[in-house]
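Take a look at this single chain, the form predicted on its own, given in structure tokens.
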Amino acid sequence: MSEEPDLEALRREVREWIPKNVPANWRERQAGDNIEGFLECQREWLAKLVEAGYATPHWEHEWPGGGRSLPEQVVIFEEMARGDAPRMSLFFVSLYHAAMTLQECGSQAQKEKYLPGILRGDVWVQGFSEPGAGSDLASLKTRAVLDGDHYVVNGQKIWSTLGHFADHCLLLVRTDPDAKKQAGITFLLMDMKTPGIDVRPIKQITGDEEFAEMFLDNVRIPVANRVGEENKGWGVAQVTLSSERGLTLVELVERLYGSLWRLLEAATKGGFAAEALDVEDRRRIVDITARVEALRAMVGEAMVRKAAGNEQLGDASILKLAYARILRDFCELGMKLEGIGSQRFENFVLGAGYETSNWMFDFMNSYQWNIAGGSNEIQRNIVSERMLELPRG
């Protein structure tokens, strides 16, 4: 029987390591439209995490820090959030979606070619969603036609997170237009320097450009870059989409919990001493605090069930829905408490999370969680149909 990991020892180790290694002044370096500062800081942070073995605890044993259990991974995510370390925004798809897809579904040649590059800082992006095929991903229309030892790809992808910085792309294409939706999809690995790729950043309501759209015009991708069999890419995509196993919410909820004090800070900036807050404002602060603490407990319980192999159907959907609603209410309350000062819109922090205390930026940014991680409508359908077994319609 394998020895149980000492989680408290790991927690102390990570907690002591963080303040010695977090990039200095990272919030200032990633503030506003300082894209170069964001990229530099993210690469510096990745290198330190890789060296310490904290970037890849979910990878296989032969990789730095790999082979850790899910509870150990949870500890690392929790401590990174509590220590106010930068989020791995630039490399999240690389470290989780790309790496786990390759490790579980890729060929040996693909693993040897791409995994070392991820540790060196290669950026990956997902080319999944399309106009008209977001929540209903299986309706995608980007077409790939076999031509000798290459696929020729034409189509459009959208909402590709940080795609304008990417080196490689996890690409879903339709190779059999006559098959049922899921049956005719193939999974490819695309070099973003290939001729025919036009990447255009999408400016959001916040002024940020976190997402991009990609136009593919006769892009030639080697057959050797196919993951799995032709027309069997839907199953590979499910591995990609489940690869981080809820750890994103572990981190985000922990960051939200650690940011509750910002509400009182906002009230102070709005001209209120804590004792001067009216009854309704006090009630709303208590309410949001209780909801965040409840969500934190729910996430913890879900991770315990997951580690024990007893994950419940709909766990992820419930947590995502709760986080999306609570985050928006948290940011809206911060705006109200700070008053007119919350209308400022400068020095937002790229990749810091969704609770930076620039309340207007955070509030508008929170709306992306209506879609991120699967749209709220789809998650409600999962809960109602699969958990509660309610009839459709």
The other form holds:
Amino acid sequence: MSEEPDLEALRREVREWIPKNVPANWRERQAGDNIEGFLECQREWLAKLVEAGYATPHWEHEWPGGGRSLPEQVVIFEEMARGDAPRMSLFFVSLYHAAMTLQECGSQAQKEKYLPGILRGDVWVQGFSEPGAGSDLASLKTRAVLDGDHYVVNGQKIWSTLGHFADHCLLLVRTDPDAKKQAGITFLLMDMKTPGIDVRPIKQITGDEEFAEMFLDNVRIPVANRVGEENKGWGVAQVTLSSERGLTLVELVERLYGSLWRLLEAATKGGFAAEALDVEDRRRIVDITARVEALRAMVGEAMVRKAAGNEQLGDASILKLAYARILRDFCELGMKLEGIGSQRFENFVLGAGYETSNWMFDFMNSYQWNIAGGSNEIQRNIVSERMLELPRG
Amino acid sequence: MMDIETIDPEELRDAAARMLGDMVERRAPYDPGKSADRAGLYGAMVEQGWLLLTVPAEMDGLGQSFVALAPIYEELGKAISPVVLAPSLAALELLAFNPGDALTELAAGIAGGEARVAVADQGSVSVAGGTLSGALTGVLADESATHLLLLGADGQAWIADLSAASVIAQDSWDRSRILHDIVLDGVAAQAALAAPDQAATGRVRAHCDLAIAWDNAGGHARILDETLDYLRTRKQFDRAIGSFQALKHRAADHKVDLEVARGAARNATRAFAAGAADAVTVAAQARLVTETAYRAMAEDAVQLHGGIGFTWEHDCHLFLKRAILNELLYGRAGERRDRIAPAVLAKMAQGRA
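Can you now output the form predicted together with the partner chain? The one shown was the form predicted on its own.
Next comes the full complex, this chain leading.
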């Protein structure tokens, strides 16, 4: 497909910029037992991106590189994936979830207080899920009680991405326990240095500690840190959850597409020639390649629809489910192609995405996508009930 | 060259859906005392100009790309059309290369509706002194196919008049499609191309693959819709069975697979229309993705309908039979994967920059 001239120019610009600016040896520096290296590398990368205006193309005009159209943002994400730049793991919630929530729902004072800090590298986390409120998020129980000009918060949050490095938290609390569940929720901004917050990293099946749980014990949060009105936090949370506008998938699918060669590498690691591949394995490679290419085309088309305002109900769920299945199958195939070699423990790279050629790690890590951001089961409910109009149970 | 106006594919789709809705009684081949009016339907397709769509403008055709055919093929799949157009239209692909006189003449016949083509790989057919000898089995063609387009492995292609061959229509499980056994005993043949060209014959095969891919996507969409209707209305334990999560999640998975399949078909259609270097591979891949998804849907439709889905009276088996036949046309699925594997692996290796 030929592209608009200005998109093509942007694509060229980003493509030239990446190799000159990607932190050198980032894979080595972000290796799993080197947290300091990961943090340092991510900060260095954010500074570069901010300087070039590639960190905030989705922000308003007055910000560096801001005011870009959705197709332009897609180009930037595609090129970052194609150029094998590190993902923005540490700052993604800050740049998207926090910033978009503040820009759309925050007060002027909140915008002025927090947005510049995001560009300087403040890390934000989401404090939404709870042990008892996963798929059924609106049943959250963390309680906030007004005490003068502060809310006093008690409860427990979980699955906060990189919460142990966070400076601020987007927090959902229950302010009215008697209202219908969505109607009693308030949205707060919590400074992670406030007394009473205990953050504990969660060790995942990979051994990585990407998520954290947070225990909140009489944490005092100023009323000035409330976003929107009291008990109207559910609507604000919807803005937070839709803030990345499908760009994550653009990046992830592009990275998956750009990683297809890794299957060949896995199959030939022991010195085998590609021609010596087992017939069945070759056929599996043909199939997974076909599905990845189809998915890539779908994501491209979905973003065109979104940019034109023609997004359809369920589009996002279909893409998420399709990617989840294809990603898992891709990782599983790589693992099987590498054979017993895939079972030797190797240190993983933090924030490298799902395709690191550390196949057992990638395979286990791919479960994350099946659960986070609305589990596969919730997505199937959305597709079947809202899109296919099957009756609710 | 004269300006060619691009016809809106969605307009073609609407027209096709209307016409097929009026003319195709999908149960006709299955019900006693009825049969499909294939000649009438073919005539209507000719009248609608479908056979002219991809004929070049300089041959008084409409000069459209495959993009115009895609919605028609998809609607044919939805309707379980008893008429097959793809082999004739695929033969027209050769016009873009270095056609011999026999091909130009055949193309004029296809465009006018008089000539109908069966496409087959050479297999064990031998070519000697301008004649073809040997037997072909399971060849998909319209009941009144007039010509055979035989594709060699080396880029050769021959055209033979079928009136000089023994052509026997076999009963198929899928009664919407007719398979033929063809015996050639020194049947005169002419070269379709002035010189052998693998790119040309590859394009004919890819056209067939893509047509089947869209047939799959169309059939998949239709049987999914009909299964959803059943899930919404069939009650057991005092509730619509579609409200059971075990069933609705299966339906959601089929919808996801359908969308991936359509994505593959659209992607391949764009590549094919643009003449992309990997268009043949991508078309074969699109067919693989769509056929796997369609068959899974058609199989599960029988199960999701329960006992009624297992009856002759119900239409589930029409889709199941079509899905399975589609999967077996022009070579087994494994062989088709093997055929494109070298190109797929080569492309992957390029990604390792």
